[in-house]
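First comes one chain, alone, set out as structure tokens in the form predicted alone.
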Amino acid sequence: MRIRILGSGAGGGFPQWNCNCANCRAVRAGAPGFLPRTQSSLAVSANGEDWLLLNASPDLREQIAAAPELSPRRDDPVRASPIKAVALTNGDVDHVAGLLNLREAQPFNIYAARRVIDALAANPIFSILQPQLVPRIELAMETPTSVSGASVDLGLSLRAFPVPGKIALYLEDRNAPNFGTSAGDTLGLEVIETATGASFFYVPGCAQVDAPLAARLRHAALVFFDGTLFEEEEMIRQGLMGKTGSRMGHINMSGEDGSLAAFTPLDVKRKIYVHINNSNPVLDEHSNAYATVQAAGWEVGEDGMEVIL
């Protein structure tokens, strides 16, 4: 199974178009230790020819251009794509807006929770993806769903499971408890190669590593995990936004309740942070934060990074 990080940044990417924080200034200046990042997405293939996207970021066109395996091959028909399916972990703009890049009457399947499918259906702009060509398939919770698209079996299945999180910002109901968040608003995915049973976990948004999630991830071969913030109040301190990580529905890396501490007893073989916000000090490879996550056995995801499992 071949896995490619298309985008390792959080919403807005790195640098964010309107952000003048220290990190964004540094990456624009080409400072050593800073790498540009597009918005969060992965691509997975069992055979190296047919691909499943995990989330569709607003930067998808740029990401496809940077990954030749996602473009039509020389001997393909005049209209063709190796992208056969897209699975969505939530309805966030930075995970669904890229679907609009996949218009032009190209068949593929969308897999998502019912709540996300309903959110897409409620917005007429997504009707540009014709239902007869782009079916929207509800992911069953805890039961593997075989992945196909354009009449092709991808040799992969998805086991979806709810994780602690928050409803997408544009769907928030400020008068409802927890802004209207309910089960299915944030998913983790176990991606399974049908032929071998090899699998990995993709959890780009998560508010807490609770007991069920910890038990699920224990001894995993590979986990891509939410790396949005290093500290709870870093965006407030930097004057970027008046929200904590918890308010945004994202666990922090540091602290006694952070992901570094939560993963310590889990014996995960390989751990890679993705969905990294432009405020996060780990984006500076010379920072103490970067050294801390490396010392804990984590990798900081980069656009174009590939893993063979």
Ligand code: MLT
Given for the second form:
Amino acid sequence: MRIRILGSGAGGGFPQWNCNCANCRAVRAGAPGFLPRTQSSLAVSANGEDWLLLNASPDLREQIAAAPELSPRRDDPVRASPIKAVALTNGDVDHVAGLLNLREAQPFNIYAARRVIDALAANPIFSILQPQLVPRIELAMETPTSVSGASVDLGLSLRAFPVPGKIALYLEDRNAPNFGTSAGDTLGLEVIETATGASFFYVPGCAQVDAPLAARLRHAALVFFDGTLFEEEEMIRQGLMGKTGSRMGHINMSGEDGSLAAFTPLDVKRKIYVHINNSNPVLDEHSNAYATVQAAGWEVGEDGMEVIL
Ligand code: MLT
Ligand code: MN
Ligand code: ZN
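Just the form predicted alone so far, so send over the form predicted in complex with the ligand.
Below, the chain from earlier opens the complete complex, with every other chain and molecule after it.
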């Protein structure tokens, strides 16, 4: 199985268009130790030819341009794409807006939780993806769903499971408990290669590593995990936004309740942070935060990084 990080940044990317925080200033200036990052997406293939996207970011057009295997091959018909399917972990803008880049009457399948399919259906702009060409298929929870698209079997299946999280920002109900979040608003995915049974986990949004999630990830070969923030209050401290990580539905890396501590007992063979927000000090390779996560056995995801499993 081949896995490519298309975008390792969180919503807004790195640098973010309207952000002048220290990190965004540094990356804009080309400072050493800072890499630009596009928004949150992975691509996976069992045969190296047909690809499943995990989330479709607003940067998808440039992500496709940067990955030759995602464009039509020389001898393909006049209309063709190796992208056969897209699976969505939530309805956030950084994960669904790229679907609009996949218009032009090209068949592929969309896999998502019922609540996310409903959110797409409620927004008429997504009807540019005609349902007869681009079916929206509900992911069952826990039971693996085999992945196909454009009449191709991708040799992959998805075991979806709800994780602690939050409803998409644009759907928040300020008067409802937890803003109207319910199960299925934020999913984790286990991507399984049918032929070998090899699998990895993709959890780009997660508010907490609770006991069921910890049990599921224990001894995993590979986990891509929510690396939004290093500290719960970093966006407030940097004057960027008045929200904590938990208010945004994201766990922080550091601290007793953070992902570094939560993963320490889990014996995960390879763990890679993705969905990294521009405020996160790990985006500076010379920072203490970067050294801390490396010492704990984590990799900080980069655009274009490839993993063979
Ligand atoms: C998030 O990860 O919290 C969202 O992408 C925020 C947003 O929609 O901008
Ligand atoms: Mn996001
Ligand atoms: Zn910034």
